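Single chain ahead, written as structure tokens, the form predicted on its own.
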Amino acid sequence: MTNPLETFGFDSTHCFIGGQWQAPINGETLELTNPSTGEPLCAIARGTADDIDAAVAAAQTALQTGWGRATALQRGRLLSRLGQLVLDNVDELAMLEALDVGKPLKQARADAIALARYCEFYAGAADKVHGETLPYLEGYTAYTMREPHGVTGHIVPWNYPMQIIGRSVGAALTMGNACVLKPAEEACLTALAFAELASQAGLPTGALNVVPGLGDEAGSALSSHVGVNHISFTGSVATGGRVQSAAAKWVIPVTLELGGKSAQVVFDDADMEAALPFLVNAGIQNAGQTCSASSRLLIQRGAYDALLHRLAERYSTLQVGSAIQDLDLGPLISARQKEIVSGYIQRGNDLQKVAEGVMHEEAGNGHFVVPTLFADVPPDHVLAQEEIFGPVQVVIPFDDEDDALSIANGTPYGLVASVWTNDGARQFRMAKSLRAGQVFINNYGAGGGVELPFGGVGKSGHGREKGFEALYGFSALKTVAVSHG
């Protein structure tokens, strides 16, 4: 197998800051694991507070220089050839992306696509965010217009690094912003090539700066930086109010998003072969390491023995295997990972397990799980209450429209909602009184939907990316008040 990292010719033990490539200051490296394999994939960087230091004052340097002179069309026009890049390259970012992940090539090459769309759409909104004329008194004309913070900082995690770097840079680029990003140290290798196809495009020196590293070193330096004017984490509830704290010694703005405990609510009168692949693929997809993944599964209990019996015919013929087989389900992330989630598979010993997948013979030595599927489950118990992030979904029946509520809205979290109904009325119902972010009727995601904002209430966060939410987000709002007589 050719090395993917070959294709984009970067050293994966460099930083990329101020246009070039640069080995940490303190010189340091750390392994990467193929999650598939359990053995060592490459080595990266480990970047420090000196190395985040360098990289915020390249970001400064770029907004008083070439970067922050560029026009919104300019912005959108480099944006546009960086998407191409991406497309360019999609299958070797897959492969990247599949290797440090986990995540099989099918689903590594869709977040490549993704990542070229959100390149796509920022590009096309880069002249179009426009500001207001308000009414006011006689002999003022008074106007809005929306400026970029300067440096925005973006913490990004090791599930997804493709999708949440094209929502998050894509947008602050769009708005003008130089980025400083902090990727995963468990999965950063497409967040360099990432910077390196960045550079191929012609964007400025200083727009766009990468430092690997541990989050306790990098990311919090980087988080409490007194040069940076917003922060945007994706990650767990304890690392993000970390962050927020860290951010409020500069009372810097912080889009935070974090977990989930995702409900789909299943009523008697739903197109069932319709809501099945659905009620499934959304629990288990990137083997459940997904914040807005489905973890609890709702029916109406007209319908719940039926399709409780569907469902454990769909999970028994799951199969998990390593990225490149390209199966259902890869491995988990880390040793660790698999220890969390087959501790909470064991805590659930006192449940009805109906189903599980199964482990393909040549699967080899990563960090499988197979997925899990417990029914009658408790709506206080801690399968239904905790995020577990990995391929365990819960079944739960309830009576009517006030129960589901009850049982959907019963967590701390408030990230995505589903609802399965052919009532019209009940449909708009759900959707006012669920407790999310999101919330789909009759699917589950609207296909990635780069245009709709996605954030979340409670525990799940604070602030919208994606769509032209995410571009307000990534700008300050400046009134003007002009005084002609």
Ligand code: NAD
Second form
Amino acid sequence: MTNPLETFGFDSTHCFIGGQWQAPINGETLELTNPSTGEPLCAIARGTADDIDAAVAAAQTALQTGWGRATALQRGRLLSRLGQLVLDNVDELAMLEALDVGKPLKQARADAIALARYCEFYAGAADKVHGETLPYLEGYTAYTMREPHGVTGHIVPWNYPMQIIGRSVGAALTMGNACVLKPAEEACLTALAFAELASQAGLPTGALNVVPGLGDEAGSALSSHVGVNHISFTGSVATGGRVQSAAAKWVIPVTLELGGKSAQVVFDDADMEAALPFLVNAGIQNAGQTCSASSRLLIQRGAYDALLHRLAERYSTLQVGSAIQDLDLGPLISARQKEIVSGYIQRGNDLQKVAEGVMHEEAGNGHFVVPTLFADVPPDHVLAQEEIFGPVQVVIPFDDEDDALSIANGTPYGLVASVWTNDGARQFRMAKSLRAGQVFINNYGAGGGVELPFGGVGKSGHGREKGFEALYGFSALKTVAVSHG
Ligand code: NAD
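Could you output the structure for the form predicted in complex with nicotinamide-adenine-dinucleotide, given that the previous block was the form predicted on its own?
Following is the full complex, with the preceding chain placed first.
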């Protein structure tokens, strides 16, 4: 059997710069760990500021040459070819992601398909981004047009590398930007595979460059680089603040996709059978390491006991095991993440722990944590306020709409929310009043589809990715006024 790490033919200790695979300038490497076993997986490049300089220079050259001259139609066709290559390699990409991130194979496969969908969506959108003609003074014609920012920097976390690369790099390329991607030091193999596939698709030299490395080396070099014209950052609130400060030095626009403490709000009149799988799955997907995880379940008192019972039943069947065992949950990304999440579970000792999942007997030495459900949690409890980034959900009772809104909106975050009710007027009232970048009624899309603009308010960040909104974010609007008498 082929070694999954060798499927795509790149050397994992190399960066991809200017269309070439090359060792980082200092020649140093970092070790990736397989989260399912705790064992070393492979070495990756430890890129630094020197490699970021080279990548930014390659991107600038691309803008002056082939890539800068590509028409919208040509960019769309390239993305279309890239999407097809991703689809042709879904199983191989899923295997890499499963080994690297620890997510169960079926989830990794869904991420690979989502990456292809981003390419497909943006391929179709590339030649459909229009300007407007504007009524102006007598004797003038005024219009707007959208132009690429130039070099865009993409700093990506470890939890959904393929999806996040698809939504940010995919949209940036569509608008004609040249990208420098800094994947996470914990998981970067599918970023490298994506670069290889982009090269096979015929993406011009320098249009996409990938420099793996540490956050405070390669990441901070990218976010503070004078040659970068836009930064897209996905990650923690603390790092997002640092990236924004660094970019402020050169007054570079920044999109921040940060954390969340998203709530699902279930009213007494909801269809409980329909809600149940969403309530659990949106909390435990990717072992809860999802920015849009629904970590808070707000249930109206009339339905509370019955639904809690059903939730507990479902929880006690959830199985945890290695990515390859492909159960409900895989391991957490690292020993450190396991320690943080276990610490939160400890801090719930004063709460009612109603259920937990099952550790598969062959789970081994990976970074495993069983999913844990707490009930009757006071809305101001640390477990109901802080992003845990692990498979922990809290259940909170509420009385009425006002109470639900005050609890749902009562954290510093505002990423995603959902409402389960069959009362149509209430659906609209709640959608209007919930403080979140996305609201789902009688469903919950963790992160939503590729078509749906996504992003947060408050500490969940600012700017929007996905859908056409991303294309506006990854371009600058120019207004032209022609005086022709
Ligand atoms: P993190 O902020 O530690 O790291 C994210 C990325 O930033 C990594 O590539 C890292 O190397 C880089 N980085 C670290 N320090 C840096 C610095 N000083 N300058 C520039 N780059 C730096 O986040 P994490 O722990 O890897 O990811 C988890 C967080 O990401 C959670 O809070 C989660 O909610 C958030 N997240 C948000 C979304 C979203 O779309 N809103 C999606 C996924 C994850």
